[in-house]
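A single chain, nothing else alongside it, follows as structure tokens in the form predicted on its own.
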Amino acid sequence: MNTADLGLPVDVPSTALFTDQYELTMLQAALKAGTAHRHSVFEVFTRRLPSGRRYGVVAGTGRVLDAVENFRFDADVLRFLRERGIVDEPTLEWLAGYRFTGDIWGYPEGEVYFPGSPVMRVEGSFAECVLLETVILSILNHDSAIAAAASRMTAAAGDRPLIEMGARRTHELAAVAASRAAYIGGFASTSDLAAGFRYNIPTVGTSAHAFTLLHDRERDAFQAQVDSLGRGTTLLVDTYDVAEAVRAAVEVAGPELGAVRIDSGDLLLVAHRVRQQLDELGAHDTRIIVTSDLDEYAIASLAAAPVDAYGVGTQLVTGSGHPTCSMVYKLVARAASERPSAPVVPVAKRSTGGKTSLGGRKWAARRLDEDGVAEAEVVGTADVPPALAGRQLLVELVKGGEVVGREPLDVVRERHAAARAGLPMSATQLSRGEPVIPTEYVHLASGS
């Protein structure tokens, strides 16, 4: 099913406006120049990672599939275009008809990628590829910012699971691709019903501080949520003292109180207290929570502490300061004209600054070392390698505008799982370092 059937509504009819404006007026120039329907591959990249990041997460391609399929010019897109005079009628006419049509391949989401690795490629006419420039990039660099934050974090915690809870820390529909970029990552759980309700992830929640100051007494909020969720609630028991708190709620529940929550002080001071205390109190198997602005290095520092789970919210939603993962798409190769025969020419930006890029179409592979772990992310555009065809990266997405490469989410979760596990042990290091391998070019053309 397409996950758009389910999805949320939004302030447009369609994906198609998800875009610039120079999208369109460099459609119509191409159209009256004659140009707009050669053969054109552009490519998804990013040239280097964020700083001190040793590896990127692809998340969000199958949230661009769904926006692909949808990209549409209604009635109602195809009017504003026209009342606001963005383009002319020539083209107007040709984007009622739009359609995409052409193959889409890239790294299987939930992948691991590298300063210049071809995370995604889009091949079609210029007209048609050209269009979807913003919402694939809009897409990708949103989940995959996340995505990279929650593979950090889940990595910091281990065997702990994690709770994505920052819906109000951000945009209320950038709350649910985030949470499913972080489901992506290793996260167990969202509190984000709407996540919960479009993509299946698990959902948890229980109180605030505010169902605690709603009774007269600590005690009676307590026993409220006993009645009403059962011994197995989890408490929260940093509101007033959080020593007594813990003493009112295994008498309240019992022994068999699921866990208590704790959102505020010395989270790894607290925690051994608040261990000890159960314990001498006989809730062995109640657990701790500790939520309160954690990130991968404050997770990481609460390794030795006795935690069952964390909740992650604000550094989680915004990427844990690195919230966009600079990715480009940018035209690499394009026909000499367009006729269907017209050779395929590459084609590159030259100019300095840092922005240049590398012309042709192009394949990505990963070679291993003996011990079967990543040692090199290898690029190139001629013929692959006999040693590294088994390692190849790039896959069918959208074939002749069908869309081939739809995944179930619990499928990338576990891709990605595996994806980290195949690099080198420095990989999760919260140290500050350069990518954990190398990107090697071979073969490639300089453009024109």
The other form holds:
2 protein chains.
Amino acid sequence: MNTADLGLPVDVPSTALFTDQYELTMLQAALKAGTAHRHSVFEVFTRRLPSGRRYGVVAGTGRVLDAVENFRFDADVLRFLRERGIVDEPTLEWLAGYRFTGDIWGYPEGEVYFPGSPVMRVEGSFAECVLLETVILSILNHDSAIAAAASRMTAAAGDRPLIEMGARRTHELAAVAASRAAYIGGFASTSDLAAGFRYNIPTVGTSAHAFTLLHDRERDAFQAQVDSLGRGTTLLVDTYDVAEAVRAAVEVAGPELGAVRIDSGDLLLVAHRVRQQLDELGAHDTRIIVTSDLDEYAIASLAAAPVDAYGVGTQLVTGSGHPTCSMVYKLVARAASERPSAPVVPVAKRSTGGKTSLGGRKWAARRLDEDGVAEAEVVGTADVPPALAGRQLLVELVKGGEVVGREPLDVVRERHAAARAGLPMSATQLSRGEPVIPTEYVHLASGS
Amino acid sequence: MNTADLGLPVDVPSTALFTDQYELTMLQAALKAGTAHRHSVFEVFTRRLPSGRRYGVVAGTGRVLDAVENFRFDADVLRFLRERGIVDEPTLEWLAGYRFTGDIWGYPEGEVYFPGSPVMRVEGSFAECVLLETVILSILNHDSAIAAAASRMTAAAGDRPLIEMGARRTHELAAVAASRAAYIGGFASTSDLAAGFRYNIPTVGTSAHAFTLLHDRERDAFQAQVDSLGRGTTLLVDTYDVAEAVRAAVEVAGPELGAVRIDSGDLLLVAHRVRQQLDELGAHDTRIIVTSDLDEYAIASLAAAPVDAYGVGTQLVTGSGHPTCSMVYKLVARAASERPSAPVVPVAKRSTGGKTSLGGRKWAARRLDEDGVAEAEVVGTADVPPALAGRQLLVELVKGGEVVGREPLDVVRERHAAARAGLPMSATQLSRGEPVIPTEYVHLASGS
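Show the form predicted in complex with a further copy of the same chain, please, the one above being the form predicted on its own.
Let us now look at the entire complex, which starts with that chain.
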């Protein structure tokens, strides 16, 4: 489903200004020099995973496709660029007609990745490709960071559902993308209505402490909530005394009470006490939801506690210690000259100071062991070895400027679950470690 | 200046869905119970600063005012809420006519804050105030986190200008807000064109390694850039060999070359070598800009290096280790009943598990010592002591639903510089420590 036509408030009509100024000044200089139309290959990759992480999760691809489609320079934007003197008139004229006409390949969204994985490849003229750098990196670096944290959390939670509720801890539109990335990583639902509106993610929510405080007695608040939302609602029981609140909750709603939520205190201890109390009151089916500054470690530590669902906020939307990825967008090959028939040659930075990269257009494949478990990420520039031909990772996303790789979010979510399940068991260990499979380079041309 | 009418792409027509679902279900239950219209006072505050930080920076206030003004439930939004069954028909009817009619006071944007500082107060009916919780916290928690990091970086940089260039490391719209917050914190400019468009922040940028790699020789790239952008441009000199690049750069541009940029390697060492080489080539006025994974500590470590400007990306937009604040939005007082004449009584969560807060509508003032330096953040609920009456911190932002507190970003930026300068000297130490002034509570009514 193309949800872009669901409309505002989270759509933006043009993404052309989500761009660093130097993309435009490079364009201007290259147009003048006559080099702007050299056929070029840019690749997105990361040199390392966040410290201690075992795998990365590609997320944001669908949003990249939306951004590329909507990357146009309309009159307001051109007027801004002209008035600020950011680029010259020939460049403005070129921008007025801009639309991406090249090709984009990439790891399908939800797939896992490792250091050196060419997660996206953008190919076309230098001019049309260089402009997309900033917005592509913004989306992939943010969304992949959130999805990676989400994936660790869902692995830690096992079969128990996770609710994304971090909107208040991040930028209001980053929150919508975070809900989307969390869903890809296996979260069941979100508190964020905009994420429900824009991406059709299930939304949940019942009440906060303010609702209890609004009423003269806690019991009045519970009664008001049950009267309006039904006995299946979730009552928040830690505004005053938890034991009194649980008693009042079951008295008001009966044993059909849907759930109680605990948002503070020693969750392990309180969950055990509340479960015992609920059972004594006959509310055996009333669930316990916990929601207090959880991360993957806290979730794992509650595995033996009688908890039915987790709500996660801050640590999800901040990537659980790693709020961004270090993906870069590098020119790896370009035509040797302006002639249409010019061969495409690999290029790469090669100063001694670091940040070097590997030139050449790359393929990637995941090699499996005899049990079908991933054992290496194989990256190369020459021909794909026949044994790996069926395990190639990059898929076509944009062909001649037309988006061909859009897919429903549930497909992406299922792909992530399958990709993670295909890694060695230690992938989902929470302890710090190396990438769970190594990256191997084969037949790789040297830089430049 | 109201920049909201500058238009898209970063505006959104409605902010009503940047809201957690429970705000709406609480509204529904309170409408049914008859308690929704109790006069209520909500306050935004934080219980602690990020670990080791000496002060916080209020940022996002101007964006909150835009969000409150645009918080409307239009037909598309109401249809979504109805189709998903999120709230009932009486609630949808109430939402259709929603606009905030209450009052908002707050610390002026750019001001510093401390644990317990009531940085914003929202007052009106429970119904109209509770709905604003999520979007207000999203904005203040994100923007204040970035501004605090920016402020530490500008303090470390002294008189040298800082360029914000982190767009590619965060969500594309969070990036725009981050540029704004960085500017408040004292940054001089941004690479992000959308931030220039939306907030009139100066934008800068010239070229990346891809531009050098596009050309057959580094010298060709430099020539192309100088031909198009002029001798005052900034040439990136670390694609291959830095010393060769500096020589070529000055040969191409002459000693009028504006600047060279170094983006990798041992910046301290390389900057010294490049300065010496530039001076030997007669390019005494050519500046050196460094831009490689800088944070406030790296900036401080380069204080003695011949560096003229810093570009900061990742660590700025991720809050330099603290990508969010822990601001909360709490009901602190509400009418004792539905009667219009009912007294407003303080309320507060008081379970033993933590997260308790202090009830009552609060004022705040900053007490100065005899040298005019801040010595305490004073917070109270009763009358303001006469000695502090002239030092009160909260200002009126919204009056009866009308925004009255909008102000130009340069005013906010200057306010931050003045507020920081008014703190004890140790405020800008980078070493970890306690809040630089204590928060004192006076005449404070006990919760509920």
